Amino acid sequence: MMIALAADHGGFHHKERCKSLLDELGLVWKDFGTDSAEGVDYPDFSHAAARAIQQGVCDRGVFFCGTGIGMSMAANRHRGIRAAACQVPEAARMSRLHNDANVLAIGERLVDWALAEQMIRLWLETPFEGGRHERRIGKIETEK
């Protein structure tokens, strides 16, 4: 599985830590930036990483910013992207189980690294339940 990583300045440190976690898990990743904690515009990085998922270059993404909200909003502008901004492990798990989220967005200012790591691990290992949820996901796509 190829994971797209993206962050703005507010999520830079978590993104860098995430690389080590993904290496530990034996997963391949592609970093779409940013490459420092200097101020940047989150849509630039969210759009680039979301396009890579859309085009099949990456399978899923983990995006970071100050709150996770901006990165998820930008990513969700892309057809086929289901980005979930999560702050607790149960939300990350349910985003996969019921929503087949292909992007997890985490806010570095809201979630410390220990909790973020727990959420990422759980999100990566949780399969999509399918069934009745497939119909609902289909309805998301019909509105774009």
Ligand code: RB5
Contents of the next structure:
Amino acid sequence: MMIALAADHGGFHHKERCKSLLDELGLVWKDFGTDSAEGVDYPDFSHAAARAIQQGVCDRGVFFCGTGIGMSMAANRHRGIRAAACQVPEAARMSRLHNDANVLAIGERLVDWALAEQMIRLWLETPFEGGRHERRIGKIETEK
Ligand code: RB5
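Could you give the coordinates for the form predicted together with D-ribose, as opposed to the form predicted on its own above?
Now the complete complex, all chains and molecules, led by this one.
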């Protein structure tokens, strides 16, 4: 599984830490920036990484910003992207089980690394439940 990583300055440190975690889990990743804690605009990085998932270059993404909100909002503009901004492990788990989230967005200013790591591990290992949820996520795409 190829994971797209993206962050703005507010999520840069978590993105860097996430690389080691993914290495430890034996997962490959592609870094769409940013490359430092210097101020940038989060949509630039979210769009680039979301596009890679949309095009099948990457399978899923873990995005970071200050809150996780801006990165998820930009990513969700892409057809087929289901980005979930989560602050607790149960939300991350449910975003996989019921929503088949293909992007997890975390806010570095809200979630410390220990908790973020727990959420990422859980999110990566939780499968989509399918069934009735398949129909529901299909309906997300019906709105133009
Ligand atoms: C940057 O200051 C901050 O607005 C950004 O990281 C993010 O939290 C936006 O949603």
